[in-house]
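Take a look at this one chain, the form predicted on its own, written out in structure tokens.
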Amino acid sequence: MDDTTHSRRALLRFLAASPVLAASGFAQCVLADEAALASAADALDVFEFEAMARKIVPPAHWGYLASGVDGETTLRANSSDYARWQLKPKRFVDVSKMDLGVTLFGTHYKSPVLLCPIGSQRAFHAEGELAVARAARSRDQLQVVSTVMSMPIEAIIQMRGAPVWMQLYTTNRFEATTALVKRAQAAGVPVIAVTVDLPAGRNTETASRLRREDTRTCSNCHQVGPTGNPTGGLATKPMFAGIDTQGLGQTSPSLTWDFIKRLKDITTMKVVIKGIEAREDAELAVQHGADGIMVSNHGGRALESGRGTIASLPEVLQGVAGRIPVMVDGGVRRGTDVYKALALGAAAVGIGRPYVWGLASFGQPGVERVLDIINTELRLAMVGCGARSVAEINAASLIDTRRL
């Protein structure tokens, strides 16, 4: 950055902080100027790391991160619907050492903020899912990777010095399923992450109106799908490798409650259903014998239910009533928001835009500060309510807004 560059932004943060000109939401314009972070520990929040990979990100490509389905209501209610809750502080507590670790299945980690899977990380930086890996490992976190990673599964795991968590798409053909979820299990993944909120496909408006924009020749280096994944094609993604890929559905409109008992018939893995939303469903998952849940609407990507994760955990937990962990993924921008979901009763909290936002912008270090923000967050968050651990998290800390 040359000496010009900082002269204008320091005149322009200068300007900034005369209350007339804030008042004429001259700030909120300095915030978008200020875009190009010079490194990710600049960063003071997540949005500044959306705000910069927006303008690297080439357009299609950001279409397929950014967008919802239909109107997005259901994308804006993801991170909306947290406003629900308040924080009850607490004080007199001793905090002067603090415990955000927590253990799932058995594998203990650092924080309880999950990596969520994206597929074709290698659209947002050359090194993709590898970057994200060594993020994950100097953070001791938990990353989970998606069926259409643009990376090898034994890669990933050999960077992250770990077991990794996958996520599986059913496919529509059983054998083809059954080399996924073997070939996972031989690489060392201990949980399987079964996604069932897209049975038969979604409308993308916002990935569909950005690709119209791109002006650059997709089809030089890669095919486009129909639902808009930069890479798509799955016969281009590594653990489709051997797999015969003709006529083969990424999903199947056909599944049912039976396909989680022929998955388990399979294998010794840990079985999570990722996408249930609704008690009655959450009762049942435990009754054909699931190992956790994952509240999750695909990040607004699937139904246009009108309804955020954070509102559905309550009742999904009901269902659960204890007997498998409840875990909650969609609109967590804050550590606010991973405490909120926390106190609510999740065993943990996942994160997805936000960190590929920060790997867009800077590979392994932008994810590193995503993570070091949101855990700074929940961190503050629990010392404010007077909880040292997460286990001291409850519902005792939160106000119900509607409840008022």
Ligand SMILES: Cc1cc2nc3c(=O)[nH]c(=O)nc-3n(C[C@H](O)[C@H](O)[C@H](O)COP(=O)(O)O)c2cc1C
The other form holds:
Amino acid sequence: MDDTTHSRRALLRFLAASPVLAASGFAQCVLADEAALASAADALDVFEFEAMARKIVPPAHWGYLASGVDGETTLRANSSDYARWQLKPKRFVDVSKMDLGVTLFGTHYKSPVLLCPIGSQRAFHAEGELAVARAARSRDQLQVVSTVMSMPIEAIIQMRGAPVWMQLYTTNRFEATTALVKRAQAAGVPVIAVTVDLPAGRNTETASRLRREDTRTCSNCHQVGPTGNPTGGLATKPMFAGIDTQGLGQTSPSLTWDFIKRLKDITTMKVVIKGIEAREDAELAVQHGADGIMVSNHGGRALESGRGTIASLPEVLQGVAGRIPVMVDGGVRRGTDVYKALALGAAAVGIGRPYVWGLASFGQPGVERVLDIINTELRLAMVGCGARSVAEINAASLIDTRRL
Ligand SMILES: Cc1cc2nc3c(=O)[nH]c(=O)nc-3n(C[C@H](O)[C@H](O)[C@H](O)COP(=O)(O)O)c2cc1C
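Can you give me the structure for the form predicted in complex with the named molecule, which would complement the form predicted on its own we have just seen?
What follows is the whole complex; the chain from before opens it.
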């Protein structure tokens, strides 16, 4: 370490020790900023991977990953809304044997934490979804791949050694959607998660800003338009091989609930609706034959000025009234967040950006370490609350700070 770096770190450490700045979270930022991880095993929490990934990933790709929409209040609410709930301990429960396993649509997984669909994972690591599949395999956890994945789905499933779920963008042409669905089903996908939260565009301000900073020639990797924005995206994605992408949109502004029936008519896969946040929509989802719901706001990347998903979960559960499983994602950064979502009634809990931070930092071992960290934190929360299995986690161990 040279003298300048040494004195900068000394100053930062001095500032981090200030009680005022510590209360503002500054200390955590500084320590994470200093984290130069030699190996994935060195990471103590997912934020150390975030700090490392931020340094490694080129600005435009980092912007794609980090961005919310507009002023990013929904993005922040996703994490901060977890603070509403505190955990209530339970003593003298024999916690010598713990089981984190869950069963979703008849398949058992070792943890309730699932890997959310994130597009274009080769933008973060050369092995992209394949590295994630190996990590999901070694930890026996559910991987959900995006329609706009950067590797062929058949190769991902082979690497996972078991089926993955696929997320479906509806497109604006039903024959294209049908081709995507048929290919997924033929590849052995048991569950398709149709994303409904982005019908007509969004304003990803951070992504646009960071793209301007990126001095690389992006056209080496993908087509770019005059402003530097990626174009012709779908044609470059493996799921669209053999599909006419001329004029094809990823989503459609004109879709209504009828789409779910049409989808169910062309597939025997279970249909999960991803992006439900309101009780009324939850009731309609059940009425229209959904097999499951993922409460999600696309990681704060769709509607601005919305609630955190953990705040939406209770009313969605009320609308569903136990008829189909309800999962949730958005802002989950700690095992205690997972615990809270399960205690409120979620059947499983998704993480998005955190595992991509691990992927960008170290590939497969990074994703594995992220899963290990969150699973360990979850196990410790279960121990503290006296819940030996996911079935034993319930709302009795939650304190609602709004009602104090
Ligand atoms: C870079 C990025 C790409 C994403 N791509 C997709 C996608 O292709 N399809 C989809 O349904 N959701 C997508 N999402 C949303 C995630 O599936 C998930 O809902 C969200 O990331 C969860 O929030 P978290 O990142 O705070 O954990 C994406 C999110 C990010 C950050």
